[in-house]
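Just the one chain here, the form predicted on its own, laid out as C-alpha cells.
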Amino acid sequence: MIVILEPDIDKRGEDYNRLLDFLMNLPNIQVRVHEEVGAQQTVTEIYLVGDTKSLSEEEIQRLPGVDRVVRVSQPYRVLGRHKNDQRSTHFEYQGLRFGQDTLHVFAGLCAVDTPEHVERMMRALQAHGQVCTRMGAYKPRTNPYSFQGHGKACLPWVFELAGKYGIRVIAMEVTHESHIEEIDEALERAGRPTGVMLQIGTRNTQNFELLKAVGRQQEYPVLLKRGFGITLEESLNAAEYLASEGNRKVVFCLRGMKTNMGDPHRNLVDFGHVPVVKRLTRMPVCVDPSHSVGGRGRSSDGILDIFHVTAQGVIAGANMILVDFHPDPPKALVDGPQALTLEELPHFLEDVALAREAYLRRQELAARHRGSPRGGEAGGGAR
C-alpha cells in the first residue's frame, strides 16, 4: 500500500509525526518513506510493506496529512501502475521532460574515441536542433582484449564540448559504483555544463549491487537496458531495484533479445513490448535499434533496417531512441558496422518524425473509436 501525503507537508509538524507514529505501530508492517523533490513542490510517499490486506484504505485516508491512498496491484510496487493510481508518468531533468507522452532522440557515439569525432557529432546534433546524445566512456566488452573505453580520462573534454554545443543530457553507461563518482567530479570541475543519464547495460541488468548503488543516488536519472537473456518481468524487477533505493527517474530500454531466432539481425527485436511496459509501469520506454539490428542492411524498399526497426518502436509509442552514429564508422572503436553516418542524421530525424506523427494519429483514432456506441465497430474497417 502507498500512502501519498499532502504536498510540501511539514516533516516537523504534528500531523506528520502523528501519522508516522500510527503507521510505525501497525502490526507486521514495514514503513518506508520516500521524498520526491520537484521544481515546484515536494511529495512524500510512504510505502507500507507486509500484511496490508487487512488495512482499511478509508481509515488511512482519513489520517492527518494524507492526500490519497493507492493499494498495490502489481509486483512492481514503486514503478508499477496500480488501480486508481494517478501518480506521474514523467520526470524532469535539465529542463527536459521525460515521460510516457514525450519523445527524445539520443544519437551519438557508442564509444567515445577522439575529441574531433565527439565535436563533429555534437556540432551535427546542434545543427539539427538536438539537445541529447549518447557517449560511451566506460565499455564492458565480451572480449577482454577489446577496447574498454577511455573512462574518466575523456570526461573533461566530452563535458566541455557538450556545453559548447548546447547538449543538455548525455546517456553514459556505468559499470561500477566508482564511475558515478568520477562522472560527478568531472561535471563539477567543468562547471556542470551538461547533464548525464546513467546507463545500466544489458550485461549488468542483474548486477544487483550496482543497481542499488545507482538507485541510492538521486542526482542523475537512469536508463536501464533490458537483460538480453532474461524475461521482461525479471528486467522490470531490476528497474524496481533502482526505485526501491530511492531513484524513480528511470527509463526502461528495449534493445533486442539474444537468440538466433533473430538472425540475420544481431538480436531478436522486442519493440512489441513498448506498450506492455507502459501498461505495467509508469516508466518512459526507450528503444535501441542499433544493438537490436547490429548492421546496415537495407531492404528492397531502399530503407535501412535500423530505420524500419526505429519506426516500429516509435509507432508503438516509444519515448526515447538510443541510436549509434559516428562521423567515420570504419574508424569507430566499437560497433562501427552498425553506426549511421552524420549525413544520414537529417533523414533519420525526419523518418522518426513521420513515425511519431503516425503514433499520435493512431492515438486520436483509438480515442474516437472508444467513444463510439459499439466499441469502435460503427466506423467500419480501415480503408
Ligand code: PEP
Second form
Amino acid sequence: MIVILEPDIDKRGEDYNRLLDFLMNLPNIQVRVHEEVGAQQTVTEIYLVGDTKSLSEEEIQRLPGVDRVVRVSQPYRVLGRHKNDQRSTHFEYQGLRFGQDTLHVFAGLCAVDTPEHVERMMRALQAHGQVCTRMGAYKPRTNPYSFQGHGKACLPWVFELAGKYGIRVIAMEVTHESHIEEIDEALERAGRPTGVMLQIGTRNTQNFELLKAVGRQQEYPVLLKRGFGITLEESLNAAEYLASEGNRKVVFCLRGMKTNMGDPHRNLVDFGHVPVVKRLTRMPVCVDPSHSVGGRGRSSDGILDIFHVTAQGVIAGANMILVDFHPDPPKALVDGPQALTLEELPHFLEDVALAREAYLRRQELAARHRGSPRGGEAGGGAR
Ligand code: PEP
Ligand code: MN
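Same protein, the form predicted together with the named molecule this time rather than the form predicted on its own?
Full assembly next; the chain just shown is listed first.
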C-alpha cells in the first residue's frame, strides 16, 4: 500500500510524526519513506510492506497529512501503475520533461572516438534543433581485445563540446559503480555545462549491485535497457531496483531480443511492447532501433529498416529514441555498420515527426471512439 502525503508536508510537524508513529505501530507492516524533491514541490510517499490486506484504505485516508492511498496491484511497487493510481508518469531533468506523453531523440555516437567526430555530431544536432545526444565513453564489449571506450579520459572534452553546442542531456552507459563518480566529477570540474542520463546496458540489466548503486543517487536519471534474454517482467523488476533505492527518474528502453528468430536483424525487434510497458508502469519508454536492427538494410520501398522500426516504435507511443549516428561510419570504433550518417539526420527527424503526428492522431481517434477525453496526462507535447 502506498500512502501519498500532502505535498510539502513538514517532516518536523505534528501531523507527520503522529502519522508515522501510527503506521510504524501497525502489526506485521514495514514502513519505508520515499521523498521526491521536484522543482515545484516535494512529494513524500510512505510504502507499507507486509500484511497490508487487513488495513483499511478509508481509515488511512482519513489520517492527518494523508493526501491519498493507493493499493499496490503490481509487483513493481514504485514504478508500477496500480489501480486508481494517479501518480505522475513524468520527471523533469535539465529543464526537459521526460514523460509518457513526450518524445525526445537521442542521436549520437555509440562510442566516443575523436574530438572531431564528437564536434561534428554535436554541431549537426544543434543545426537541427536537438538538445539531447548519446555518447558512449565506457563500452561493454563481447571481445576483450575490442576497443573498450576512452572512459573518463574523454569526459572533459565531451562535456565541454556539449556545452558549446547547447546539448542538455547525454545518454552515457556506465558499466561500473565508479563510473558514476567519474562522470559526476568531470561534470563538476567542467562547471556542469550539460547533463547526463546514466545508461545501463542490456548486459547489465540484472547486475543488481550496479542497479542499486545507480539507484542510490538521485542526481542523474537512468536509461535502463531491457535484458536481451530475460522476460519483460524480469527487466521491469530490474527497473524497480533503481526506484526502490530512491531513484525513480527511470526511462525503460526496448532494444530487441537476442534470438536467431530475429535474423537477419541483429535482434528481434520488440517495439510492440511500447504500449505494454506504458500501461504496466509509469516509466517513459525508449526504443533503440540501432541495436535492434544492427545494420543498414533497405527494402524495395527505399526506406532503411532502422527508419522503419523507429517509426513503428514512435507510432506505438515511444517517448525517446536512442539511435547511433556517426559522421564517418567506416571510421567508427564501435557499431559503424548500423550508424546513420549526418546527412541522414534531417530525413530521420522528419520521419520521426511524421510517425509522432500519426501517433497523436491515433490517440485522438481512439478517444473519439471511446467517447471520452484523451487518457494519460495533458501537456508536454511532442518535440
Ligand atoms: C549501446 O546502446 O551502446 C549498447 C551497448 O546497447 P545494448 O546495451 O542495448 O547492447
Ligand atoms: Mn552500439
